[in-house]
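Shown next as structure tokens: one chain only, the form predicted alone.
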Amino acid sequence: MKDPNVSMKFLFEKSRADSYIDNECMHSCYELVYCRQGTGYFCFNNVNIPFKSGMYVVFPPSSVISESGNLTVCDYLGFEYEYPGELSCGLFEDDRGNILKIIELMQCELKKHTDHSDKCLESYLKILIYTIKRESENSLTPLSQHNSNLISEIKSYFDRNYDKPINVSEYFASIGYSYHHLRHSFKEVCGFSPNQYLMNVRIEAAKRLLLSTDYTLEEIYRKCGFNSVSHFVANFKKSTNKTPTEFREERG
């Protein structure tokens, strides 16, 4: 089997002792992402991947990405890879410490930078990606994946807590996104920024009770999340044209 061809772009380490957001950049390479320190995530095309100690993520080519965390330590790989199939690309942990070796023979090899130095980086590169096709099964999500399985735990968690009270962007903060990167893809994947859609699980909790018991409406704003009647009456309206009132009268 022919050996694919490869050659390093960049391999720098970067230490945040703050918390940081970097702009928006894109590589005409693969980039692979190591973080041996801290939390965060990155927006890759509009796709939000968190990140924690012990895991790295693979871009292919070409890919817009923005990043932010708090007290980070990462190693930033760029490459190019010509072999008939694609690199895996996703989000994977580093269980064995295989990854995060390679990489640093890489940049003893920079250090040091002799008359063989090229040559043993491309060996090494050529290891570290036969490396991530040997344990592309411990992918923790396929980067094509990642946004509808996390607005689907999202969702699933509105569900279940819309009668408590929720502050969306508190809630987003607490799972590690920002409001501003994920409002762009929850909509995009359900139609409705995030608040409406927790606005729109209370009202349709509203029509039920409305529909099914004789609760007043003091008690309905409270079992499903509204901060007030008033609240839970301008909403209800807004959605429906109709009051609470008038909407369970039509019931008969």
Contents of the next structure:
Amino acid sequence: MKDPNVSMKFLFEKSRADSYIDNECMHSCYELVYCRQGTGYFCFNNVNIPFKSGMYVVFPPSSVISESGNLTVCDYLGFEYEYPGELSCGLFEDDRGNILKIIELMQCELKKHTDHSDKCLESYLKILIYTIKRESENSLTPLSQHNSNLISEIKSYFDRNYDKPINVSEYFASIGYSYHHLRHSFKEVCGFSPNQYLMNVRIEAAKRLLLSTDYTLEEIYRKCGFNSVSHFVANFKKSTNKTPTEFREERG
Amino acid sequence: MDDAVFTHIEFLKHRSYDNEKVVVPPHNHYFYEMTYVLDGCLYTDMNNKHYECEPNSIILVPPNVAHAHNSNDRYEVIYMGFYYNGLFGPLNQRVFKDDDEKTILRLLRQMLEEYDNTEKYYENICGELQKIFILNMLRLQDNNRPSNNDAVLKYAVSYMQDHYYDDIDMQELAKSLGYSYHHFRHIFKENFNMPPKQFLLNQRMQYAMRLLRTTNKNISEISRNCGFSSATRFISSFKALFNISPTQYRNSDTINLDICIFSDDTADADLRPTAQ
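Moving on from the form predicted alone, kindly provide the form predicted in complex with the partner chain as a structure.
Then the entire complex follows, led off by the chain already shown.
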């Protein structure tokens, strides 16, 4: 593998108070955040990424990130990296403690104030990048994948529970995300808002019941999670341009 | 110049000899040879000099220098043959001790581990460890000569440039660079003509001015985005600096304020406020 071109911009360890929320900010370079203590969330491209001690996140340049957390101690390493290949960005677990070891060596190096610090730091940074590449091939959760994994998890929750009354924002809160953030990425990934998606699942289920059973509309609205017959009929009509009864008569 | 640095490990071995007399007759190599004594005692002859090398001794033999080793008793060593084109600085023929932190030994063990495990990228990682090894050998050779400029300050500067919106604790920042706050402030001022807190304030102001002119965000949002603890604080700092309020600045297209920002080649010129 060809040698990458790297340079370190900063390395700073920061202890935070309980319950902090940072502003959204754009970072100019790659940034690795290593969590030594505490728990928190990064919000990156409208997706919340939960982290805890022993985990680290690599953000690509120009990322808009906000951080929130509780009693965290994190190392912030900013660096530039130039290489035809992509650097893996995402959330990682430092199972073997290798990443922390290198960060600590770099921190020592910063305090030495002797000749050659820059060159040593550059080499340590390269070692860090190779180690991330090496370990990421096993335990990587890329930021984009984190996103789509989460969305498919939510979709399958809707697919399984459409028959129950679901309050989408309460459900999102229960899994640790704000409605506002998730709505955006949900729509980006699957083309519908969460509520629209859930409604589609309910309508499809109602269609199946209309065609395959003799259930009354009263029974169907209950089995498909609608609030009332009129809620059912109105939404059904909106999506298919027919009332449930017309649909059943035409196709039945 | 760094691009041209060339290093290559020819061999790297960890050996221990039990109760046997070992005699390596005089010989030389085309590459550097380094022997690190872990245990026992190794006698080395190099350029008509005789050395008794105890644990933690490092014997560095440059290319084409005749040398011989022998030992009467058990001993344990790590030895490495390597090429190096000298571009970090010349490595001299020497016998010397590792430092208290055993930096060299740690690096050698790391390299041995990488070679043993041969996980992906181990050659790249060893190549970098080798460079750090040479740099640290040079440091020992020069008795850890202090760096002549305050090179690490640039890391504080780029941190403040990227994290101006954060609540930055200068004591912590100084500590991370191995300085007391007092000393940090002093050398920062010496290098950039302003204390670090002023530098940070200017970064924040610069960004705030841009937001004032280019967005509709309200004053409290802007002060939050720029790392001010409150809108009041932002307004009073702004007034103190420019003698006008942020709103006056926003509403006037003609007022052109200038703020002293340390700038190197990478500083964002487009951050400077311009009348629009």
